[in-house]
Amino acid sequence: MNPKAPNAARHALWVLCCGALSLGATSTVMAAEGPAAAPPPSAIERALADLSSQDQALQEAAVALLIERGDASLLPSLEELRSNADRSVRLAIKPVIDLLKNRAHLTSEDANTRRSAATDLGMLGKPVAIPWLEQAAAREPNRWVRYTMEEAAQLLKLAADDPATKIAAATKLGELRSQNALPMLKELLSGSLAGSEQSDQQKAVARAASGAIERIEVWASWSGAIETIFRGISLSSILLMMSLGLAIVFGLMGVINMAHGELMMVGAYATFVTQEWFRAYLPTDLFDYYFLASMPLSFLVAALFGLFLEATVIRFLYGRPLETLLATWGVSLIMIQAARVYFGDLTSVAAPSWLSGGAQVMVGVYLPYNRLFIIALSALCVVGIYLLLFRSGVGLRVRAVMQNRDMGACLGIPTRKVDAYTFAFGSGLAGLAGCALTLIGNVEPGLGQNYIVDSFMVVVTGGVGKLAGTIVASLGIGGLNKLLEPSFGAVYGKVLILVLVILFLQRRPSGLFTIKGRYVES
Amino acid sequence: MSNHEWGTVAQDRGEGLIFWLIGFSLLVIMPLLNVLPGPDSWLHVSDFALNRFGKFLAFAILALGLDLIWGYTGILSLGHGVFFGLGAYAVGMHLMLTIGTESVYGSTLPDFMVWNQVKELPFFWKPFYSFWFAIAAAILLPTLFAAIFGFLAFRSRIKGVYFAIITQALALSAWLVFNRNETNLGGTNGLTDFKQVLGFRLSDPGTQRGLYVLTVLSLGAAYLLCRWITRSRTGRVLVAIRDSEQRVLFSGYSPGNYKLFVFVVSAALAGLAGALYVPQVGIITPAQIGVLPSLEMVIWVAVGGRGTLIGAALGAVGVNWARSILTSSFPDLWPFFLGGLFVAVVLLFPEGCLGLARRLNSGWHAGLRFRKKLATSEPEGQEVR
């Protein structure tokens, strides 16, 4: 070891606290005065040089100066040094990269990208980066950007040694509700608290700490509460839309169709073959539409299927539900396997870019754009469902073989046509659905399975024929699975949610909402 | 449904003596086959195919309770997977504790509790050090639990397509359950690598052939208790829930409790099934107790023709032994083939092998007849509700 280490040390020291301290006054100078008042080339130079020595005090000093003065321009010179050194060398550079580049970052054009430079520089730990993310959350136009970096500045400082500035960060970071911020003050109010004697100021922390925790805390409550909600609903969505069209079905034609979480397969890779037709055939700027065209494509397709499966199997089996529900199994078992045989095992597509990313509403509530537009979606589904069935003649005419089948057919209406249309169009609303699915899940053959039970005890709870019951049942089950899952996991919550299923159809043994017949059978 | 004849007392006349047939030649034949000739007679059954024989003889005995429930009383259980699972573990458990410190890990408790860091063996277990307590609690197991889901069910008429997916979610729960490590049941991985029952080694031909006989003797009482139930007025009234279950109920009776009688009934013979599957197979996982297991269940009962017991056995048989030919020659191919199966044997055959065996006996002009009638039928939509 070199025996001036001590010395060296104190001397690194020394210059990194001169360069914290007058940073910001260097930096507001250099501003005034522009590129004219920029540190002679020749420092930066000698200290890209020293970087590489051995002197240990003469290479952390050269670091001290490269984050100081430094700027995004050193990079590719930095880079370059970092692939040729040994590994003392590169554990020296590491850090300086780190802080340059993600300065450099935090005035990018792109939000996200300042976003998350600013996370970066809160994690890196080094206070030098406390002003320029004061300087970048002055300047910032998002509200949600400027949020991030005033919470890393804020915990930086919470790092700091002064107890004064610690109480400031920790009620600072309290006022934000920072959940990141969370770990660090737990350490620091555990900290202070140690030991059997505490002075004032320990105590003052231990204060501005355990207050700052319990805001962040009862706000974190709040928000997991909001997200839970909006989990559920999502998926609520995914079952309603699948849950449409097996209740329409099934209220229509009293068929079981097993092989309804195929169709929505078929949806999903009419959607995958969409996307892989456009990357090869269109120009690259085109290929975020593909998911515009996929949505009608999936829906034709998975209809066309519906149509077919009627024709050659279903037509046969009216009035025989279970083995109707046997048959459909077979198909399914069929569908599954010449899906994995043609397409293989695993593939997915990829979200477009306009569904990429998310909005945040608040603090700790962070909503992904692909699953609003999912619930835009279904909504949309139950909006124009209700409008064919309830307000349009062909609505009127499948409503009517639904209540009497044979005195619809006595006035007229061609009951076989109304029912091979119905089965076709659920089974559209099934591929519409693995449409969707696919921005939120990979696409494979298994993809229904994961769906279909889960939708059939929402036609079950829910009833047949009222969109009502379906709705509300696709929301009830939806809902408890996400709210459940976080106190019993996912699957005790699935089991406890049959129990509750079983226990409810003992009070109503044909579902939330029937319409009521005449009939001994019901 | 009242033009379907299957199932009824006048059919089953001829049955006994393919009855007595059938259980000599599994009975005494096929142990002396695998015994007496040498290994190269073109006769000799070798002990792999005899023990391969004795799972499909206890499938057999599940589905002669499946057709039970669904041939002749028209309900379909789609959860039947669970019952045998649950016979199925209580053995498997006993079996887990016989292997004692012959494990891999050389402790006493089982080698997939010493991984998950179980220091100690959990209170349920600890009965099914037990022979006998292991074997009642296969049977009573599943008979209870099926007792208690069944009340729920059938006491809110939960029928039809309702309680096909009631009891489908069933078996997706249990399939769940069992999956877990912290239920202590193995996880995914199951129950396996026995080593002895009663102090006989599993490992031993002679083992399995005794294994086997007791396997083809539970069959053969496990059928005369089917055909008594269904010769017996009880049977009648099955028979009438299928076909008018309203007009059970008009007469006088409480369909809701002859339900539950005959679906308790059909969980035990699943539970039993079970209870001899795992000794000669040598492993139960979570994979055979879930929906697709339990819908090929009562495939294996369409497939031999419901309605009838012997079909019920026949088909469980046939259905599996493709099973294993067609999985070891073309793994990718048994997907198709059973999917193919349910369609095909919804819409050409519903009345299974036996049924068309009998058709063609009597005649071609009653063939044509029923296909006509398939062709033709119209859409009973009262029937549907």
Second form
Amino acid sequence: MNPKAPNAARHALWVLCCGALSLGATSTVMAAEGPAAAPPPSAIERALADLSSQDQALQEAAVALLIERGDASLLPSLEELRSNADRSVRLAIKPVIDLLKNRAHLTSEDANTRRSAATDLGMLGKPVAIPWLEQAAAREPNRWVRYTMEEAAQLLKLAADDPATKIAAATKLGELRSQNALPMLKELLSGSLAGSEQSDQQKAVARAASGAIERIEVWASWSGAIETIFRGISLSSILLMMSLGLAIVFGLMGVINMAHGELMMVGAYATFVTQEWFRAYLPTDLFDYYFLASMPLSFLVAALFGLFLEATVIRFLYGRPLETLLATWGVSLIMIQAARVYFGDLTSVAAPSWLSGGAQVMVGVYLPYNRLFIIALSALCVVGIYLLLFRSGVGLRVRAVMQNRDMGACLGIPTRKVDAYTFAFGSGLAGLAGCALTLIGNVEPGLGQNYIVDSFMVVVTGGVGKLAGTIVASLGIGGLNKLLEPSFGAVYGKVLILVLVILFLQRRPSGLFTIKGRYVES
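Next up, the form predicted alone. The previous block was the form predicted in complex with its partner chain.
The text that comes after this line covers the one chain and nothing more.
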């Protein structure tokens, strides 16, 4: 037996006893002291709790604290609190949520989101947002988003109590040509001039506000003129596509086709049907491609309608313009009623995403992508028609028949086929114009009636069968429409244009340009 064993056993027992006594003492002390004290709530947590307080001053202090120190991480808690609160608490929470949400959006990856957030912060009228906007503008790479941030910060400074801050803000807003600042500047000007006596500071504020208003209004007149010209060019582009086909048909066959507007309607409805087919049968991510498919389809469908109309009605009325006018007018009424029965009174075409939005080129000048696309499409049509008529054998035969039908027939040109195919081509151009028109308006049965009269005015003013004349006349009549509408209204503006066209034709019956040659059929 080991003599050291009893000593080891006694040592182990002594350690266990000491541990038990120590544990008991610790337990006694903890029991005497009670549970551990919780950490004190933070200022943010207290403010969240105070939002539901009935004390108005306490609630306002909580709102101010949350706006100053809060960030987007508080939004879930605030939304939950608002959903379970009464009306007064919801009204108190809403500006906090709006400010914090827009502050978070200032750093969004999407430029439109950043710009929208800056606009909202400027409209909320909270001076606490000024440093947020200035910091965001300092690191903003997009020119127009940075402009909006600077404008919003100056709008907030314009409401400051310090006259020097107001003067600096008014001067800066005048330099920015801010249309959004006009109401506040006019209010500031009237407030500064109120009363029988004004201090030097009030006079300085009034001068700054007056100078800013003058600069903004002068620039607004220029930007409005630029946008009016642009709208006139986009309308001229629609008229040009309509009138090109009408000019070719009228110049070639002497046919007054009153159903040309309804061929435009056919192209518009072909676009609508293509959109619905894409929406019903193809995946969603392919929907934006429907417009690319609808352009050739609208041209083809309208061309087939035109070919059928030429073979069944117009072919038997050559040389009788009055009968042609009456017959095609009757056809147009039939087509309008058929469209109304089948499609209803009003349908719409959704522009593809790649044609949504626009480009801002100057302050107050915004050019929509859909109208830019229409202008580019009409320019492409003009180039295509020029190449077809003046750089191809087909165009040579068309021009030969247009200038002298009998001589062309003697040279072996099949004049009947040229008539039919040219009429179909002109109808297809009208269908393409209808396709383009769906980007800026609704599709309805009387769509073509709004453009047929203007198209005939373009043809006779520019000169029958002359491509250059059609381009110049469409630009002139489309631009005059948009220039006269603000002053005379749409109806009286068109009446005035008609009077001007009649007076012009009294001086130049052949239009701006005439067909030249040894022999031109009368």
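Residue numbers count along the first chain shown, from 1. Only the largest set of C-alpha atoms that superpose within 1.5 Å between the two forms is called the rigid core. Everything numeric here is computed off the predicted structure, so don't read it as measured data.
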Following rigid core alignment, is the displacement of the E109 C-alpha between these two forms equal to or greater than 2 angstroms?
yes
Superposing on the rigid core, does the Cα of V472 end up 2 Å or more away between these two forms?
no
